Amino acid sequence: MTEHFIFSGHDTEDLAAEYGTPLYVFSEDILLSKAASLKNAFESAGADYEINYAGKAFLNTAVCRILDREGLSLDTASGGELYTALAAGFDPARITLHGSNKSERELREALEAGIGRIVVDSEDELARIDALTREYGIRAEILFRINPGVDAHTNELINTGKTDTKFGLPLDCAARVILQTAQMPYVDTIGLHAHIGSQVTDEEAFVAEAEIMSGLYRELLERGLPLRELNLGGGFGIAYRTGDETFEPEIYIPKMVERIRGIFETEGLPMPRLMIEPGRFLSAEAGITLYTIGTVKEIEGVRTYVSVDGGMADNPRPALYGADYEALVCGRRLTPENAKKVRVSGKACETDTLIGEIELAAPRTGDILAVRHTGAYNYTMASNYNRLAKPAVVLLSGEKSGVIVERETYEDLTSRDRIPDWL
């Protein structure tokens, strides 16, 4: 029995068919039934919010129009981001401005642009910030991001609330640093940030998190800082294999909600606009990649080697952090009788593993292959190793399809080479 896997409405078939592999497909339907999930949450729970994507985890100027459209707001990371996103028509009062090494540059493309917020580092960049105001005459909305010290119990290279981390200021000088901007003219300091780390599935480490960042909130408005912002960060859990636990906005946001409202009446003070920064939650599952299968390479009594036409380049999170996921062959129906356990590799020059090990139905050279919910963190950090061109990606609305990033090409590879004349 044959049967396709249809992926938001479309024939994957179709799509390897029509635009090639590897393919990435991203489905602008899932993206936005995702952040409706968050939305309504929030407003059930009666909060004063705002949703920045995180744009680290996938972006692009068609994915910008889509938030823009929607009234999100966005978080950018680098120049290359914001650049993005400007270019995109995007606008800038709903952009902010993160990083832990923020350029010069960077700071006054986003100052010229007039973005809504940036999230402040460090005491060196405020100082930057300080002078650049005073130069342009331009005022600035900042955030402090603040080690709030939390472990958020998830994989330890995405572990980010910790005190030892590049991120951020230390809880105990935080209040120092931050007061330095009642004396500067330009700078309005409107809330506290931080970020705790990533797949976090329920509500425990967030509300650790405010009630933490209430003592310093409490202390500065106290010491006459207009703050009026609380920014929780991003980290919301999806469950990339069966099983896996979830972050489910229905149940944790109105209980984060209740609680972090029930500190901040503990402590007198007025309750914050709630902002939060999801990345993969928005993106994650609105993504898939499509591969054809090429070697399948049985070794007997060791096990049988699935090789598709992609690999590390187009996806680099199993080798940086053993990330799991599930695939399928797009062409036939997983049954008892069919099931073969194999190892889906790349075809970089490397060990280069996806799935250590998964059961596919028959595999043969020339099927197609769905790795599911590669939507975030797949196309933002592809490389052009072994000079692999990255792979289109294709944008899915409705019934509607349409490449939002074209195919690299191996002329797109030498484009940026230079000869030296002495050669």
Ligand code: LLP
Given for the second form:
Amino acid sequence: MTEHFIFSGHDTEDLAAEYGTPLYVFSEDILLSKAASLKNAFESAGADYEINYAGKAFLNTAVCRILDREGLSLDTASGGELYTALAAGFDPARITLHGSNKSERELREALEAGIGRIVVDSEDELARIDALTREYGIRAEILFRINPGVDAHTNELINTGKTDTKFGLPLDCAARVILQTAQMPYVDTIGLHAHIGSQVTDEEAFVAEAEIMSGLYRELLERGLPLRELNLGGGFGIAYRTGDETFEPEIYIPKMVERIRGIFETEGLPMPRLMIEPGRFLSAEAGITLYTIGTVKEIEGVRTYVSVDGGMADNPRPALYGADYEALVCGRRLTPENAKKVRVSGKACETDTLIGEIELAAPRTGDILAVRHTGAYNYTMASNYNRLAKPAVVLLSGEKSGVIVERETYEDLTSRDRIPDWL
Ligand code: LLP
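Now the other one: the form predicted in complex with this ligand, given that the block above is the form predicted on its own.
Below is the entire complex, every chain and molecule, led by the chain shown above.
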């Protein structure tokens, strides 16, 4: 039975026909509706807040334009992300630079661009920033990344707030390091930051983080540091497949604001500006990937493999984190009669399982397969493994669609190769 899969108002088979596959499709409307839900949550709680989109989830110049236009702030984690934002004309005042090992060049780029904030990760880095700001004679507003020692109960590779982690200042030495800034003429400590992990669905972990961070913030305020911002990072998990555990920041945020109010206002202390840094929550559901089904291989008594024209090169998450995805055949409705349990594999020369097991509607060679919720950490983590050219990214804005990142060509793949003179 035919059924068009309409994504954000667009027929996915038409998109595949017009732009080719594999194809990343990204919806501005979904991104904005996710952002609106967070804004509403803060506003209904009456909080002073700022939403910093975490660029590592999905970033390119067009997305920067949208975020800038919407007044969202941006978390960048490298010189490349910072460059992208600046090239797009993003307001530097709303950019933050992160990173557990920023290079001197990256720090210089941030200072030269006059970005709003640098999140300092270590005592080492603080010394570098002190020296650079003295050299330039310009002030830097900084936040300190603190490791609150909270287990976010997520995949070990993205569980970043536990005691044993490369990120942030351990809680027990934080105050000592932070108070050093009082002697630094060009360094202004304006706040604290923490990020406990990604794809977190455990509300208790976020609550513990908020309480520990508020405690330290309060202690520093009382010791005379004029802090004004508390950044609790990102990490809000989403449901990749129906039935997955989910987390609803729209419900959590007002609760979190209330708790933090309890810690500050009841004591007559000024409430900090509350900041969050969601990446996945804003962008994952705004993206799908369209593939063309190639080989369908039935192994008697074992399983059926459905292979698509992309795979771990455009989505390494299943291979890296055991991530699971939902997919559907675009032109055919799934019914009890046509449902076929299959494994979806990529085309890489290794076992690049994209989806371990899923029911698809009688998948056939030439069908278009849509994998959902690929808007975060797919395009940004793509590689050229097997010399596969990276797919194009198409943006959907209302009724409009257009390429925002061109598909790579074979020529692109060799364009940076060089032959040394002895060959
Ligand atoms: N802020 C900081 C300092 C971060 O390190 C991250 C993510 C975020 C915010 C945004 O986290 P989100 O809201 O997107 O969960 N590649 C992994 C995710 C790594 C996340 C790293 N940091 C994945 O594909 O699941």
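We call the rigid core the largest set of C-alpha positions that still match within 1.5 Å between the two forms. On a predicted model such as this, the values are computed, not experimentally measured, just so you know. Numbering follows the first chain given and starts at 1.
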property	result
G137 C-alpha relocation of at least 2 Å between these two forms, rigid core basis	no
